[in-house]
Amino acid sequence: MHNLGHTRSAYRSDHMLQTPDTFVRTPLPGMRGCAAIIHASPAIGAAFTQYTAELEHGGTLGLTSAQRFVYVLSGAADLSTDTSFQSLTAGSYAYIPADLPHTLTAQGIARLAVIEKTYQQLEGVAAPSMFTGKEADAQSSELMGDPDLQVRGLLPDQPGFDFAVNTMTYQPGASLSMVEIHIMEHGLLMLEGGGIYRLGDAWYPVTAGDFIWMAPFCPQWFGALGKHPAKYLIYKDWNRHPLG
């Protein structure tokens, strides 16, 4: 049945709101046995490139020379370098420093959450190494005293970091304390649940599957709705002074 050109989907100068029923699917180069749903680039502004990455059975993604950050969603996949070889199941997410020749190859049906950034030098300070992991291994703690509200940090807090990588899972009924208004540019993925998010002067219902992009200094606020907790993986810039 057709909508009607309704959707939930928003674009604006300083956020946007992406709703699986505006999804495109589109190949990347390199990639086979695979499509890629692409969420946020340069091309609105984004200093990041994030997609969600749908791979087939042997399906596997293209090269890049820039540092990249996997979180699997479902499915699981092999990561291959000339030195190691590991198993990611769903849960489970890699590191992948800029320029490290590697492979990404579906063990079946998998779906991938992606993350490219050119990485940003710090002088003085070593550029990561690759490293794996999962989610339910990174501590968690509560964000300004809520024990409502848990932030686990999948990336090491490390000045050579130029970005990290959360989940944040809200109990229902909890909230940001307040509106925030800050330098740190975001791609969240709505992971489970959902709630209220408030983007710029605008109030959106998001659940899973959504992806909302923030540009720096864009209002924003959540709140988590529903009879089960919401949950989401949200990148934000990190560690780099303003200028460069």
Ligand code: UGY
Second form
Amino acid sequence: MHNLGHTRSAYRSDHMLQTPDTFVRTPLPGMRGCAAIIHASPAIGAAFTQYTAELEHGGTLGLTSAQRFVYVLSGAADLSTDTSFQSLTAGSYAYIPADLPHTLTAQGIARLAVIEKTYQQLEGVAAPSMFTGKEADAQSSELMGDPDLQVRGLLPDQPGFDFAVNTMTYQPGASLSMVEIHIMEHGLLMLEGGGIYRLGDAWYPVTAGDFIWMAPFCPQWFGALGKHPAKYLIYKDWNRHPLG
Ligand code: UGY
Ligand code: MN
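Next up, can you give the form predicted together with the named molecule of this protein, since the form predicted on its own came first?
The complete assembly is shown below, putting the previous chain first.
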């Protein structure tokens, strides 16, 4: 199928919208029975890497010395270390600290959102340990007093963490109350529904399956459209001084 060179995808100096029609799969070192769709990496100017891993039954992720966050988009995967074993199902997630040997193995076909970031130690503060959770169990709170815009923090609010991953759920018609311009960069995966995303000086229709990267200080705003809630998974660097 061709569409005469048209796509909603866009790549600008301060943002990228990557829609599924433009996804290209690639292997990463150490992966078995698995392909990665790389969304963000230092190649685009990001200080983190984010990819979607598509695994066959028994497929595994490769190794990393960076800290890793994994969110199960569909299917199931087993996370094991020398001392632990956990089964993760859709909506479950895991935080794995830097340099912790582990394996992630798909049980059936699975899709994982994977975020990796070199850990930035904070003097006098212990690095976090591994943990797992379920998005549905994470505490939900209103953003700026709007009950129609709920934020769930998936990582504990502790200074040891140098990044945050949240889900944001907008009821139809709900929107960010302001255009944000901030130093944190974002990796954003649309999980459900859709709407209009303002990025820089452009407005994009977006829908489930799309990925967005926002550079530091990229003007950003979102309004949800349609009859169902819009929900996204969003990464940001967090808890560290701009001078490092
Ligand atoms: O956490 C955030 O900065 C979030 N409100 N940004 C966004 O949704 N684009
Ligand atoms: Mn933001």
